[in-house]
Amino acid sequence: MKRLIFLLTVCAFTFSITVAQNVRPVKPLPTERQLEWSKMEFYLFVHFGPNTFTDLEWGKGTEHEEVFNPSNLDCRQWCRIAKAAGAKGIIITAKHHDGFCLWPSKYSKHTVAQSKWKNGKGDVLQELRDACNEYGLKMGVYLSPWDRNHPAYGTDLYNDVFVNMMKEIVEKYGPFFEFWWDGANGEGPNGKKQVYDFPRFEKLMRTIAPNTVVFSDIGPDIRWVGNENGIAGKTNWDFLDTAGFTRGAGGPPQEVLNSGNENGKNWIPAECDVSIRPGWFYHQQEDSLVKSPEKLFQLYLKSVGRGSSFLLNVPPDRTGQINEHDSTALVGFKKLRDESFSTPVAEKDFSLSMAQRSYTANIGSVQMINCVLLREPIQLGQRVKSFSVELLNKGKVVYEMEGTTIGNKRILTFPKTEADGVRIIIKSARAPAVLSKFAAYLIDEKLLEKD
C-alpha cells in the first residue's frame, strides 16, 4: 500500500491528501448505538446509596434500610452541575454490591421503599430521570449483578430476579444511553457465589433496550479500560477478542483491556472510569482530596484524547447533593477545556467521498502551537497503526513526534513551537487511511500531557 501523506500547512496553509484507493469500510465496524455513544465523550458517574451514610466503599448488605436518608436530595442540582461541567449524561448506581435499590423494586425488600427517606415513598431513579429530561442530559444505570443482601443470590432463582430488575428499570426509567454491569462476583447471604447467566442478560438487553450500549470487562458494546485511573493506552484499538474470556476474574489481561487487540474480531471500545475523589462514595474526610481542574484536564487528554470516553465519578454527599468542592473542580475543568479548545489556530474537516482530494486554507502568519487534534471516521473502521507529526517552519522540520492509533479522537501535546506548517505522515495502516478532522491549538503550557 502506498504511504499516505496528509500535508496541513498552518500558514499560507495547504491541505493535500493522497489516498491510494477508494475509501471503503473495514471491519470490524461500530453499530449505530456504539457510534451514538462515541459522541458522548464525557459524562458523570454517581455512586450513591447506603455507603454514603456508613463511610464504606463496599457495603455488606446487612445495613438497615433506614440508614439511607438524604436530608435534601436534589437531582436537579446534579444535572445543573453536570451541564455546567460540559458532561452529556449521568450514570447512577441503581444497585451496588450491597443490594440496596434506589428505586422501589418489586423484586427486593432492601430498597428505598423500606427506608425512612420520604416515608418510603421516594424514588431516586425517577427524580434523576425527570431532572435529566429537564436539563437535556442522557441517563444511564449501573446495576451490580452481585447482591450481598438478596436471599436468592447464589441460586438459579437469582438470575430471574436480576432479569426482572433489568426489565423493571428499563421500562420505568428508560431509555438509557448506557447500562453498566460490574464484574464483581462474591458470596451472598447464603454463603454462595452466583453463576451469572450473562448470555440471557445480553439477549434481554438487545430485546428491551436495543439502542442502549452495555458495559462490562468484555462488552458486548464497551469494555473496561483495565484500570480505575481514567487512563487509556497510548495505543488504543477499538477492537477486542472475547473468546475464552469471562467477566470479572476471567477477563482479558489488564494490559490488553488498556490497548485493545490490533486484529481483534469485535468492535468494543474502551471507557475510562475514575473518581474525582480517592473513593467512589462520598466521605467527608476526602473533601480536601478532590482532583484539581488541572488534574481532570490531564485525565481528559489521556482518555478522550486517546480515543476513549471519560466517565468521571462525582458522588453526592449525605444531603443528597454534589459537594461544593467537587462542583468547583468540575466548573474549573470546563473552563480549562473551553480556554484550550474553543479557538483553534487552524482546523479542517475532510470529505470522505473521493479517492483523491486536496484542501487549501490561508490563515496568515507563522503561529505558535503545542497541541494537535486528529480524528478518523470510525464509521468506516479504525485504520491507522502508526503516524508521525512534523512541525514545519519555512519548509524545515523543527519538531517531530510519533504516534500509534488515532480512532475517534487523538490529542497530542508537545513543547510550544513556532510553525507555519504541520505534516501528518501515516506510516502504517490496516487499510487506506483517511482523517476526518485536523486542528491545531495553543494551550496553557502547564496543561501539556505528562506521563
Second form
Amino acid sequence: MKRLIFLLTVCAFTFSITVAQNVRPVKPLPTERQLEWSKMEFYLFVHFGPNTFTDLEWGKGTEHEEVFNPSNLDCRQWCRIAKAAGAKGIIITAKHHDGFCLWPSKYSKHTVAQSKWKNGKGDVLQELRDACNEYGLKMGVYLSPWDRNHPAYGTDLYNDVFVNMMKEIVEKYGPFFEFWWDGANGEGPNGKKQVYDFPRFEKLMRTIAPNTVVFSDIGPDIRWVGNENGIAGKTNWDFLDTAGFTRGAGGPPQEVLNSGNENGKNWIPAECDVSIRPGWFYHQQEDSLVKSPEKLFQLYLKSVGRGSSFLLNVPPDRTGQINEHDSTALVGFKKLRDESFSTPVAEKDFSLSMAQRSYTANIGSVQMINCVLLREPIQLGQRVKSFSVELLNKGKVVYEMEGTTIGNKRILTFPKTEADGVRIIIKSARAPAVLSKFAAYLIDEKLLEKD
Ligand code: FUL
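Alt. form predicted in complex with beta-L-fucopyranose (FUL), vs. the form predicted alone above:
Whole complex next, starting from this chain.
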C-alpha cells in the first residue's frame, strides 16, 4: 500500500519550465576518476598500528616492533561491519607518522615483518585486500609522508623511499579508489624538515594508478575540508585555487578549504574526515565517547548533505577488531538513514537537456514534509550559486528557505510543514542551471539539522 501511494505521488508530479535553455558543460569539470569517487559518499577510515597498543595518537617512531600484536585480527569483521553500515569502502593507515608499515615493506625495517604478530609472517594490507574483494568493498590507503622512524627521513633519499613504497603497495594490493597523503610534517632525525618531491609523487600516481583519486590538503583530486569535525561549508564549491599553496602549513586558509573557491580554477571537491571517537586510534578510555547514531546522522547531513563525502574513522581495538561500541553506533546510523530516506514522500529525476530557472513539483495531495534533497549533474560542472525552496499549499507559499550551492547533493531540513507542492527557484548561477534530482521526505523530528 505504501508503495502504491508512493507511485501515485511520483506520477502526480509535474514540472513547469519558466525559461528553458540548452545545457553545455561549464568548466572546471570533474575527471572520470573524480566522478567515480563522487558516488562513494560514505566510507570508513581505519587507523591501526603501534599507537593502538601504546595508547598514543602520534607515535614517536621509536616504539619496538613487538608492540604491534593484535590478538585476533579479522579484516572480514571490519568489512561485515562496513557493509552493515552502508559504507562503500575502507581506507587504512598503511603507515602513520611513526613509520610502522602494516605490510612487509622491502624499504623499511619497521614493519609487521619485524613484529611478533603471526611470527613476522602477517600482512594487514593483504588481509584487508582479500576481505574487501570478498565483501565487494573498495579499498584505499593512507600513507603518511611524515615518517618519524625512517633513517633517510629529512634527506633526498627519503623521496625515493616514499616513491618505492607507493609503487610497492599499488602493485601488491591495488587497485585503490583513493590514496591519502597527510599534510602533517615534522622534523627528521637530522633536525631537518623533509623537502618532499610532490610533483614526482603526483606523476608517479598518474602513471601507476590513473583511476585512483589522490587526497591531500590541496588535491590534486580531493581536498581536505579544513577541519577534522566532518563538516563542510553550507556553501561548498567543488573548485579550488592551488597556485602558491603547499600541503600542510602552507595550505589555503581553513575557511577556503571548507567552502572552496567560487571562481576556482581546478575541480578539487572536499572530503569530510572525522573519527567516531575523540581520537583517531583506539583508546579503551574512549569507549563511552563513541558518537551516537543521531550525531553521525547530523554529520551525514553536514558532509554528504552539503555536496561532500563522509570519511568516518572507526579504529579497531587491540584484538584487531572493531569494538562493539562502534559497531552498534554504525548499525544505528544505517537504520536512521534507511528510515529517513528509503521511502520519499515525493521523488523525481530530471532531464538534463534543458536548464530551468524554476522547478515546480505538485505532490498531488497535501503531505507532511520536513526534508528536501536536490542534486546537480556535476558532470556538467557545478553551477548554482543561490536558490530558494518554497513549500506550497493550495497555491500559497507556506514556508520558504534559502540556500547557496547544491553540487553533488544538497539536503535541507526544516520544521515539518503540510504541502501539496514544492517550488525551487534558482536565484543565481554561474551558467544556466540544471537539477538532476529532487526528493522530499518526512524524517524523525529529532534528526533535523542542528547548527
Ligand atoms: C592528521 C594526522 O596527524 C592524524 O593523526 C590523523 O591521521 C588525521 C586523519 O590526519 O593530519
